[in-house]
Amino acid sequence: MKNLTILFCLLCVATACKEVSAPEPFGPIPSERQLAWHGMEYYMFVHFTVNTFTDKEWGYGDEKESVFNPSQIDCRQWAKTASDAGMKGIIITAKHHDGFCLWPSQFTKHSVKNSVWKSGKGDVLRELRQACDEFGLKFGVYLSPWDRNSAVYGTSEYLTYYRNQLHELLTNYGDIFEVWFDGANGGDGYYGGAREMRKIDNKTYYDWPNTHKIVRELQPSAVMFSDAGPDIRWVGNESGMGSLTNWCLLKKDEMYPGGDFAKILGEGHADGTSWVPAEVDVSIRPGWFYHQSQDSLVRSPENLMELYYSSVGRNSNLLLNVPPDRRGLLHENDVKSLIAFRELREKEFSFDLARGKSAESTEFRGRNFIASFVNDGDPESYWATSDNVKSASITINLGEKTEVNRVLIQENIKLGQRVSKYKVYAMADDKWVQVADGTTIGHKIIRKFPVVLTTDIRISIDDALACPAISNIELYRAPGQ
């Protein structure tokens, strides 16, 4: 019997040391362009147009071009602020619902070319593109499908007009990382002087598949945003709240931009047929465009920190709107809050307590998928279980009693999104105490909990759609609490 026991142990060791194949991808997986987007996490939205000067949120379309005159505009200030704030890109409202174009479009008179700014020789997009390049930021564009200025909106002729403008944006301003399609479509407007109500069928009118082809052809690395993708989806609200259960998956063939899908978009679909992760868009002010009356209502650094936890911390990217004022500058109050927010984040995540510490798991696939890969600092390595094992746990030994109040977990999403239920425990007073629990993980989740003095943290994957594949676990002791 003793010899059989020794033989069994040797077989176990041999299996553990064996290099095995990686798990097969499960379900929909992200494209290269989507993986790059996931890695950005936090970037700036810039709402800027005639509304800035008329003190409106939605322009009617009859605004005179001469009203647009940002006499001190400095796109370098925008980009420097974004960079200093830790953002990785800027998306600008090249054209909002009022139809006014921030570039000298050859297809309309309603643009900067007929403004007094720079005697009609200016181009906001060109200046911002150059500023983004200088500060190492990616550049994105918002082109509203609705146009309250265009005389042909609501007719088939408008599609040609819209796609011509899209072509201008995608061929004249370098690499674009995201193209943003709004869901607001149709209603009352100026419409070239008609001043009437125009309704469209937003499910069919825009012929989105053929518009998407233009983006794929001209900017193959760009992701496209709308309520229903095709690459990135709206989170379903503008309050900065991602869903605690947040699948990167969506049955997008059943959905279309502007549809009544808000209740679905937060959580997504566990059995979704496409990879369409959520983006949280929210403004640093109550409005999306600048209003002097809101100068005292800028979100505090602490409030922005909460937005970070409810967006990036819930498997979403954060698109934070910071609107330039009538000078063409980001207001001092906004800039101050953004920089202080970055300082808060740096304090919150200043030192990863888990990095390089001993890690053990209840099960692992083989020597190339062991527990210690979750805290080795290499985003390409990961822990995975055998194919038939959908629940297992990892325990990280901190070496000594340590205060902890934050946990960050990431799946290897190149293999799909798998985890559907997890718990986090801490060893305190010689017993395991649950400090957090949840459902989905995806690209990244960050959970807060009261400070616990512990020697060990255990992450238990209680259920998954396929064998878990965890690429990263980090632990922190954030200030306060």
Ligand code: FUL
Second form
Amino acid sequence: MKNLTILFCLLCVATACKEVSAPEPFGPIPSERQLAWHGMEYYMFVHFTVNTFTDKEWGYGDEKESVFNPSQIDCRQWAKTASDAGMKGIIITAKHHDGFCLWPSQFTKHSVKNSVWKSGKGDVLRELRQACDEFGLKFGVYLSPWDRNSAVYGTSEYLTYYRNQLHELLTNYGDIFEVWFDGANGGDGYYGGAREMRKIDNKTYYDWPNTHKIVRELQPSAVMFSDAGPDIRWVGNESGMGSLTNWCLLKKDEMYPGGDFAKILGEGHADGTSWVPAEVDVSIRPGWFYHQSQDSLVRSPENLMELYYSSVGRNSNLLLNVPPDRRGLLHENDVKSLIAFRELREKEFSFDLARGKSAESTEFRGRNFIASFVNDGDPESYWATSDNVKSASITINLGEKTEVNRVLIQENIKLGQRVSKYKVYAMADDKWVQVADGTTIGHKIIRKFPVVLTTDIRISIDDALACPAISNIELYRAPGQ
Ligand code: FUL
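Got the form predicted on its own; could you also share the form predicted in complex with beta-L-fucopyranose?
Let us now look at the entire complex, which starts with that chain.
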């Protein structure tokens, strides 16, 4: 009888621990290009044009080309700074609303080729591309749809002009990782001397689907950003605030660039029909362009750290604008702050207390999806529950009493975004104490809580759209409280 019992138990263990198939993907999932984008997390925005020299934020379109004359431009300094700051790429305003082109476009006179800079032989994009390659950064372009210089803005001829320019950018400057389509458009402008108000219909004028096709064809690995995607969405504000509830999903066919969708863009749609994650774009200074008067208003490293928590820590990427000055250099104050911010980040996340510690879960679907895959340092392995189990918890035993005040959690988003409710507990004085709670996870969340002296941290997934699949959990003791 005893032998039979032992055999029975062994059989049970063998069944529970057998290798099983992975969960089926749930809902929309990211494309390869979107997955690569998620991995970038933090990169630089560069706003640079005639405005830098006229001290404006929006040029009217009548600026003389000669005003663009950086005295010591050095794109290597921009790229080196981005790399030293821990950024993964740079997106530059190839053309802002004023219509001035930072490359010698053959379709307009309004560009660097008619400036005095390098006797009209310069090309900012070419220099930046080379610098990005040298420092191992990806390269992206912003091409403003609104063009206050163009005489034909508002007519169908302008679309041809816009697409020709896009073609130049996408064929002459190597691999582009992101194409940024701004949502601001229509209003008064120079328009070739007409100096009038021109309004366009956001929904129809640009015929976006056909412009998107050009990008797909010429740069299949590039993601496209706009208020409403198609690949990456605006977060709905320019203050650096990602939303705590943040689905990478969107009913994108109901949206259009320039529409009034701020709240929806922050949260996304739990039942969205496409994978369109949020990007937080924000400037290191009050303005997007350089103004000497703002030299003392550069965000502090501590403030940038807050931005990091409210963007990367909320399932968004951080696109941080650092505008070059009239010399064509990133200002010393900005550089100092960026480097100190990197140092702060390194201190904040210097040692993962969870890595390699014992982890147990209330449920797992099979031995190839066990709890300890969340803290093995392998981004490919993950813990997943059986298909019908939508709430379960995982407990990491730290081995001894340890101070903890940060938790980082990642879902395996290749299978879609699933978790809709979670809580984090710490075992303190023999009791479970709740230290954080929230809704969505997605690519990554980082949560702060007051220092707790604990032996175990428990992540409780309380609800999910499909069985949870968690690829990573990290724990930290960041300096301070
Ligand atoms: C906005 C523009 O109007 C600003 O000038 C800036 O380029 C910002 C990133 O997007 O829509």
